[in-house]
Structures are given as C-alpha cells and as structure tokens.
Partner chain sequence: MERVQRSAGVKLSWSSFVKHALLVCLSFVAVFPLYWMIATSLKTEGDVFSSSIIPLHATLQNYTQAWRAVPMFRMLSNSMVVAIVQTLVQLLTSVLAGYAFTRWEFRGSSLIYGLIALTWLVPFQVIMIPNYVAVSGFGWRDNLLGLIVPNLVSAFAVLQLYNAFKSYPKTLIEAARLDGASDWGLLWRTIVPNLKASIASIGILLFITAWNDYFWPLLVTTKLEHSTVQKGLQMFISSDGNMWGALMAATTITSLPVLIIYLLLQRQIIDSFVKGGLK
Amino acid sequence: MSYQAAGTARTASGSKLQSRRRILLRLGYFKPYLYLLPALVSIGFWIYKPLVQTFELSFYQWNLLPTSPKKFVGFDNFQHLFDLPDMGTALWNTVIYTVGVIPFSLLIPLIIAIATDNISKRARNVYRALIFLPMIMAPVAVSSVWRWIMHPTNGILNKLLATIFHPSEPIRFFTDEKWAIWSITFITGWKLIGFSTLIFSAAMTGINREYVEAARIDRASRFQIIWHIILPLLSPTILFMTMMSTLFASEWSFSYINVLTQGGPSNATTNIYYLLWTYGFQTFNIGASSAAAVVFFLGFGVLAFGFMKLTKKLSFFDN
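With the form predicted on its own in mind, show the structure of this chain by itself.
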C-alpha cells in the first residue's frame, strides 16, 4: 500500500470516528429524556388520555354500549347540567364533607404533632406506627369495622351511649338522614388523621431548634413558642394540607358512601363524586357525567391555582 493510500484510509477512519462521537454526543442529550420516557408514557396513557376522552364525551350522548352510536349534542349536556335531579343536594353535601373533614386533617393532627414532638425517639416511632395504621387499611375493611361499631342494636358505640346518656332509642348512624352524612364525614376524617399527623411531624423535624432554644432563654412560654415560632414555620405545610383536604375530601369519602349508604338515605350522603359515578355507571348517562366531571375539574383547578397563589403570599420560609 502506498503512503498516499494509507493516509487516505487514516483520514476516512478518523472521519468515521468523529462522526460516531458526534452521534453519541447527540444521543447523550436525549439520555435523561429516555429515562423519563416510561413514566411519561404511563402518565399520558393512564391520566391524560382518559382526561381528553372525558372532555370529548361531554359533547356527546352515549350509553357506553360499543354498538350504540355516539350522538353529538354540543353544549346541551353543560346547559342541562344543573337541572339534573339531586345536583343541588350533592353540591351542598360536597361542601359539608369538605368543611367537616378539616378538623381531622388539620387541627387534630397539628395538635398531636406538636404535643408529641418532644417524646423519645422509640416512643415516637411506636406512636407513629399506631396512628398511621388506619391509613393503610382498605376502605372496605374500614367500612365493615365502623358498620359493626355503629350498628343500631349490636354496636359498641350505641351500647356505650345508652349507658351514659340513656337515649330513648338507638342512633341509626347510617340510615338516619340527620346522622348519616356526619357518620361518613367522621370515618373519612378518622382515616386521615394518621397521614396528616405524619406530614406535620415530618415538617417539624425541619424547624431549626435554635429558634426554640433562643425563645426559651428569653423565657417565652410554651404557647408563645408555638404561636410565634412553630406555627409560622409550619405555615407552608398547613396551607398545603388545607389545599389537599379541600380538593380531595369529597373524593376520599366516596368509598364509604358506596359501601355504607349508597348515597342514601334519600340522597342525604350523596356528594358530587358519587353522583358522577351514578350517572356514568348506573344510569349510563355518560354525556351528563362527563360534562359534570369537566366542570368540576375546571372548578377544582381554579381552587388549586388560588391555593398556590395564597401559599406564596401567606407562607413563611426560613431561609
């Protein structure tokens, strides 16, 4: 081989090597996105595809049968949405669930987290495990346990109330219109106490203890330390849990409504989520169900946006 041919071969080889390096470099830019691809595909398929389909179905009249044609009705489903029977009751019950769960998701967990902040590490781990236990229980199992406890004739709760207050008749917690919605609200809140307590306890571990020690040196009382130091530093967590409770309280109560009361008695426990499920999968009015879902999705989106703005405005961050 001549020197000229060898030089040409080395030049071609070097050119190929540089080209390969450029390709590998370009692929390197996409490498982080390739790691994210399975999660993005999963989110797109399981969350955003149904969301888009819900928006689409809100403009049609359909009964879910594959052989039945979809009839395009435009905005009719939205126009007749609030004329649907039980919509007003469901909306009002949704407000009751949202407000009624707040003491269980905010006040009680906050008090427990602050009160148990100074206990020993071993005792703290035991109480956290015990208080978190209801959160990992299946909603159907929780419903069965509370149905047994609150049974009108054989329940422990009614026997205890009869011993203390001597009522004229046992309380029908799930079949009396006055008691049913509060019973469901209580069970929903009871299950959330452990989760919220752990969130607040975790937030308290991030508080700089030097602030508390400095306040004690200045002879600040326990109440003053909580009011002026702990609560302001917990404000981002408090606002976050308020947003979570407001947005999801009604959704979290769905399982207990479905198992314990089926929306009754006389729709006394029906909320907006149970009503959407009823329209969609019992009466097969998919258009009305989808239109209601779209309206409340947008409504809750506005609420979430408002909470995020409020969090930036009211939260105190220790920088």
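Form predicted on its own done; form predicted together with its partner chain now:
No partner chains or extra molecules come along with it, only the chain itself.
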C-alpha cells in the first residue's frame, strides 16, 4: 500500500516536472530565433531587401533624384540592355579578366605548390609570410603603388625595361589601349597569387602520403604521380579556386579600374561591374544599371550553382 502510494506520488511529481519542462520547451522554442535576430534583421535589411528592390527598379526609369518620379517601363530596360553603349565591350572585357586571372589564381600557384611540396618547416613559414603579404593590402594602396612602379617615364618598371630591351618609347601601361586591360589583370592577379599558392599548399599537405608512396613503390614516374594521384586528389580545391576566380575576377578588378583607369582609355578596361557603377552613379540611368545587375546576378548565380553541383560530384575523392 505504502509502496503504491509512493509510486503514485512519484508519477505525480514526474508529470509536474514534465509539464514544467514543456513550458520551458515552449519558451525555448523561440530562443534560437532570438539569438539569430540581429544577424537576420541586418542581412534582411541590407542585403535581401535591396536585392528585391534592384529587381523592382529594373522595371522603372529613374535618375536617382528622390524628388523625380519613377516611371514604370515594364521590360524595356531588359530589351535595350544589350544595345546600351559599352555593353559589348564590357562583356568582352569581363571574359578577358576572368580568363586572364586564371594563371594567377590557378596555374602558377598549382605548379608552385606541387613543385615546392615538403620543404622544411622553418623555410615554409618564412615564404608563407612573404608571399601572402599582397593579400592583406588595401586595393587602393595596391593601385597607388603599381601606378608609381608602372609610370611611363619615371616608374622603375619602364626604366628596367628600357635598360634591357631599349624600346623606342616607354610603355604607357594604363593609358595605352592595348596594355591597360592587361595591366589591371596583372595587378588583380598579383594580389591573389600568394593566397592561391597557400591554398594549394595547404591542400597538398592534406593529401594522404600513402597514396604517393604506394605509387612510388610501383615505380610510377613523378609525372605519373602528379597526373594520376595528386591532381585528382586536389580536384576539389582546384574546382573551388576556379569557381572563386570565375565568379569574382571582375569584382576584384573593380577597385583597380576605378582608381587607375576609370574604365578607359576609350572603355578598354571597363567590365560589367564597372558598367553598373557608371550607369548608376555617373549617367544616373538607374533602370539600366538595375536591369544589368539582375541579369548578371542571375547569370553568376546559375554559374555558381553549376560549380557547387560539380563540387559535390567530385568530393568523393580522398575521404
């Protein structure tokens, strides 16, 4: 009897505890959202809301003046998008930037990372510190320094070239139509190259050495080892860097264009992001800028999606 009473008492207190826990759970239900609130509000207000607004603005004609009315024009902005001045040049230049950065973001770093694998730890740290330096420099500072180095008459680069090649006249790196885009591409690449090298080196140290050893025992040549073992094992990293450099080459070059050439000479260095900038804040054609932004955003989004699908497919390597 007493035993039974004790039992019911226990279940009673148990259910009380349970209901208290339930209330707490219900309160707790909102907790994660509360912790996320600051981040969500900020991202919502400063990234997703403007994104929607850009979609909206792409259907209007407007000149950015708060007092002037926005005129609804439907799909007009999109229809005329590719007839806009400089659009063709900007698209082509974007391709040049994207392809031109690949040697700096991918090829040279990959070669250096593979060639300099298993170097002594102390030397590695010194090199790492040195080659990473450009990455932390501000784009404006980088522009300033290269403007000085590549100055046509007083820059050290042209002086050096003059003593070696004796050209008839100095190269005008930023004002010569033929050279300007390559100068900007080079500066974009210069900032990246050390970083990419470190990414690939890190991936190299992550490779399981047993694969390489096994291949070596099987008398695989160094080239065979690189081609059949190292490169496939590095493929997720290679894909990642390809994606980053394809998606962002034009965004990275933006500040150099803005500081050094303003898109010139005669549009030789403009690209799609710089075009958005000029439409938006120089000619104040908000409709065109927004329509172009929508098209490029969706285009790059599709590209990124494709890359991510590919990455998933390739990630079975080395698990």
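Please read these numbers as outputs of a predicted model, since none were measured by experiment. In this text, the rigid core denotes the largest set of C-alpha atoms whose superposition between the two forms falls within 1.5 Å. Residue numbers count along the first chain shown, from 1.
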Quick one: core overlaid, is A215 moving 2 Å or more at the Cα between these two forms? yes
Is L298 among the residues whose Cα moves by 2 Å or more between these two forms after superposition of the rigid core? no
Displaced residue check between these two forms: S266, CA, 2 Å or over, core reference: no
For L34, tell me the Cα shift between these two forms once the rigid core is superposed, in Å to one decimal. 4.3
